[in-house]
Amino acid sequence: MKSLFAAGFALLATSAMAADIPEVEAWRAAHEAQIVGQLDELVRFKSVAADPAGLQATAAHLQDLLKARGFDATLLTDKDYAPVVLGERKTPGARRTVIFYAHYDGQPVTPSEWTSDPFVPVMRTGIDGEYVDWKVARSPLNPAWRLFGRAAADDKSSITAFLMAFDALKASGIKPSVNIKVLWEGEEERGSAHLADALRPHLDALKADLLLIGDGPLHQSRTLTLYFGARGGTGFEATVYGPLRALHNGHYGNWAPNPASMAAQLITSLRDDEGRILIPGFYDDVRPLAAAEKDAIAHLPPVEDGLKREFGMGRSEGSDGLTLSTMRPALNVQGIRSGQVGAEAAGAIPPDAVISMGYRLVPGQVPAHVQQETEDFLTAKGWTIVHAPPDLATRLAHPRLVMLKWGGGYPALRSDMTSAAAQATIAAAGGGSPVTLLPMMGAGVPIYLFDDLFHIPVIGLPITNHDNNQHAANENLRLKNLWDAVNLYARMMSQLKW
């Protein structure tokens, strides 16, 4: 324990930097256009779930520039799900071998939300800076210049480093310490519904030691970060019934109930104010943190104060912090619609109101079991659930009537910490310098999948910045994190031993 103590939870201050190979950190320097040259590329694919044509096309050419780096690299392909890159580049005399994942689809888009084309590019200085074309700009590039561009964070950063590593690891004549293997799916973004039965018939090709995931931002203190799991997920749509038709507020309120309020009813009665889940034993299936899980946590640099200002926010939910907090299970009230506000407010009773709830689980918890506990806990405060449209006689018959549909689900993962490989990915992520170590990430990635395939350590190696705008509008990039993710991966790639 004293190593896994002394590798990643001493931190020192958060500005502290890892030790970079000299020879890539100057290759990377020299070469900064071609770096955002290739994300830029990369983010004119239009890879997202409506565009199948763009999955297409982007996973070929994610194979070509594999191949021209000396991989083997194929794609698996179905007509039910967007191409698999998978790739391949063995090491004389390693002894390990990591699988690199990353997706390379975005997450669905609205053109009219974005300040500037989502599949055009486009360098700012600042998250809400002026544009500079960064083509013609001297170098060296203002690390504070942002990218943005839909998943140009999430996840074609990651993609475009570990690119960019192997070129300068090459360049350097730096062999790697470990064979490697590239795993990019573009499904993600949907929950990876298809990927296990992709890479069932394909395990023998794809066995390894350990499993690194590019997906997803850093510690909010912009630290180095590894992390170890990732919550899981469930969640649902509430249809509360009132009349069949809007009614007049006058003639009929405080007679005709009103879904409006009937449906805050139902999200109060699950949630308190201070975000925790009221439904009787809901915690009791919950894995306790372990002890270096704790101790990793207690030693995470500070960030809600300077958070709290970032987002206009005058209290957080609770008292355990931003990251003890997302080690709990959490239900967010996703939306609410029911009637109309402003000027189209009218006085009348809608007739129905529509929620989105979705849970995030930790591990121990099975999101069947939990969709059971909603249902239970509900039905025992007086609602009649249906799963379709009621007829008029179940409207009639029910004074409290909701319909719920839920969506898919799995479950969530930690890693452990204290393994051997945990141990040298610290290591060889810091190269000798203080690491943050999250033991799971709030949000969800296919880590439960890949544990479940595999059975091999996964580990989570985030890059972007933590302001990224992911899965929202104006995506963008910070040039710092892609320079830091550059070395990192190159560490990945030539420094693991264990």
The other form holds:
Number of protein chains: 2
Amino acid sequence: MKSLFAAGFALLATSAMAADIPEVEAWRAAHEAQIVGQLDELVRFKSVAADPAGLQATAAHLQDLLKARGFDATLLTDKDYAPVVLGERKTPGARRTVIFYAHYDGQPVTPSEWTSDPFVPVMRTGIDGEYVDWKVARSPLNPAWRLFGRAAADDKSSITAFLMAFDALKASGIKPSVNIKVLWEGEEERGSAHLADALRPHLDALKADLLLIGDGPLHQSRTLTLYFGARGGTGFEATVYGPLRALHNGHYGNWAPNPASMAAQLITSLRDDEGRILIPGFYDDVRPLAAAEKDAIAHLPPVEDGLKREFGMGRSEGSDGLTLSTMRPALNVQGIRSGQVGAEAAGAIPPDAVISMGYRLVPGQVPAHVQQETEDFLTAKGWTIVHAPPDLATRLAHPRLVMLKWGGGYPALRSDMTSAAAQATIAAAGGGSPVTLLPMMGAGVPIYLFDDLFHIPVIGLPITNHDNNQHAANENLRLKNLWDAVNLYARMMSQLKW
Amino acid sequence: MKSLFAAGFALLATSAMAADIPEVEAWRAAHEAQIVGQLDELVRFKSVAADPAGLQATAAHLQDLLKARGFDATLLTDKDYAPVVLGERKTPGARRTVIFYAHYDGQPVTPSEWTSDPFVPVMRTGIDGEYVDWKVARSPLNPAWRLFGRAAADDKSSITAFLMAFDALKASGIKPSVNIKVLWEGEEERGSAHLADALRPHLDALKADLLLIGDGPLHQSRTLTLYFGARGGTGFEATVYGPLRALHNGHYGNWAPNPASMAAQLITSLRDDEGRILIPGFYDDVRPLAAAEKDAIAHLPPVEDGLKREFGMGRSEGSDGLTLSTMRPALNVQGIRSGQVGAEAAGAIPPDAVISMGYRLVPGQVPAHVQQETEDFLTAKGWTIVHAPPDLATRLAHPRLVMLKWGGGYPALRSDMTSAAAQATIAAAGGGSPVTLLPMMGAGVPIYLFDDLFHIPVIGLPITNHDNNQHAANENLRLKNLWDAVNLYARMMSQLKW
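Return one more block: the form predicted together with a further copy of the same chain, after the form predicted on its own shown previously.
Full assembly next; the chain just shown is listed first.
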């Protein structure tokens, strides 16, 4: 789909360059092929959960890249998870230490959905543009071009920007202002389930004053963005039971219970058409926005009209606007399946209906409590909840039976936007220019985990275009984002001071 | 699935034999292999819509089978539809003429869902029983055995019963009491769309006093059944639109409209959990049950507890019971698809949701009016209805957009249970024993079409077991049903008098 939104903000994005360090920007302009080449090289590593050897090889290569730059670099390895890459490079005389986090694993791929091989990067002139051979193109490359490949955006672009920024500073003779630590993990896309356990024995080595998360997209205005939190989440799959086998709906229609209709009732009892969650008291635990957070939201660049056009939306849920909406908890219907539609539709009452629903949680909410509230609510609505497929006796004994399978469960976090570390981060990121400040990203990143583990400020430092298809086919990174990111990372390494 | 219900009624079903003509029953008992062989032979013809040559070959063979029995037999042929087999055999001195209708086409097959080849009949000892070789088995064959194959029940069993009953009467020297006409069509499973046009030039040749429909299952009590009508129907597929592409529900959840949630609202606005249709005035056109119809329903054998166990149902929709429920119009959700569930579930807002819904209509209701009422109701609920995929401008202009595709559309019919023809049919079918009388079958058969065309009483003469999987994989016929059907058809040919 042609992005209707992209063109309008091209000028805005260019203005961010006012803050760039001249020597770094000059190095970047002179090394475009090398920068793209570094990202291209990383994307060719098959670092996806389905390929443990690919994850291992990627981690080993990242270790080499750090060592080549004078870092102490080690791998935390275990048979149960992809290696964690740790790196450290001290800066003589620096008071502060900053951890740069990113993940090197990518989302699973379904190659048939891609227009090119997910692990053989290709350059295109735009999201649906012509294919171009960047290796023979003259510099400057068109900044609207995009490199396509799994993890090209999420997060190998951040890793590339980190490495190239380090090289640019070195080539320019600019000394870092902080001690630099690196934490690159390989199972974020599977939920970072082993990360805390892997890191816990190394907390001394990871001692720092600030953690920057090189994950997530820029604000849709394509402006330089920092975020100070992320929503949490939990989710469930609900299976609603009808007759044991599909029944002719002529002979049994409006007598045998229709599970698709019951599933619809279950959904509409939980959330309304405006996205309001209908469980009584559900919003009671929600921590209100602080004054600085409200102020930041009030100053966000306007994007909604453009996004509505881009997405073909004739309305939005609720009337709070995009950002305030994502500061609230959400209950999303992710999928529903029952019976057949299209050419396979039959005059039958389906035997069951399966619904996938996901909560997005906000600070103050506890996943286990939300799960309990949900079950209590459904029970009060007449549902009998089971957690394994019911036997015949159970089916016969309960008029409304639903099997719930819970997945995930992690809290939200919004860290203090007014702390000294936060103010220093804003100043360094902007280099004097304004920065788009998002109190909380709508999507989840392992920010709560780092807060728990390190008790230091954790701030999101996104660099990718918002329209990067990061969890879908044809993931891509705009070159403009990569150029800006090299400059941004150079500022974060050399201008952070507090 | 093991039928929990089958065993309980085995004795009841046996009692129907009290009425059998002794000579016919003796012939049947002596010719079990021949009777099964006739059905086996017919099932091997691939008479499904996907195989026009198979339909042609079946019709030609049926014509031969009629000619061999002294019938005038012709085929109505046309490039647009499967041949219609017409047959006639006059009975000297008979005052009345009866048309025996059945269809020789079967439902489409998905062979991967079958446990055996749909066109190579196999005998099993029960619905999930052992495979047995009926060709080497000694007579009497176990009447609980079932022959599996597409159309083995629906309707090649009726055609077989007709042929074998005719042979039994002839062998027994029993003269038919009526002139016999045969109408066997080959596109019932596609909605008999061309049947009226095909028959209209031949109305003189088809002149008769009664039409018996050899289609549909027996009552679930496995007792001898006649039905006097069938529900009508119409249906639609609704596509509800969300964002143009799947969106990350962390970044956009409870701002971008969720089409699965909207689809749930659409369903629950149209029908409640008890099957009540919520369109104001929807039931106004419904013709009330006549006294004879109410009386017949009150005398139906009780089957609900058994069916609930068989189907694993912890409740039913409504409290009227099965038969009264199917005397009302129904709105069935046949299927719904949106986003992904299971291992493929993603944290995404799906781009659309597709719902397949089917109305079952009752006498008094006009399909076109029901369609209009539905669209008016949805419009009043805030939906904008389109009948083709919307362009971007249409999406942007309308907050709630749904594309409706209507299919089908045929009225219901309940014919007079007290007419002389009806009383004669009941008497001949029962041979003095009680008959289960169903004022209207829940499912559709082309009964309204014959009523329109011929203006004669139309009565359903079902023979198959209700658990025959007729519109699914592993369609099957119980031998007991075939044995009873040979006797039943012999009575209908030789004892019908009014």
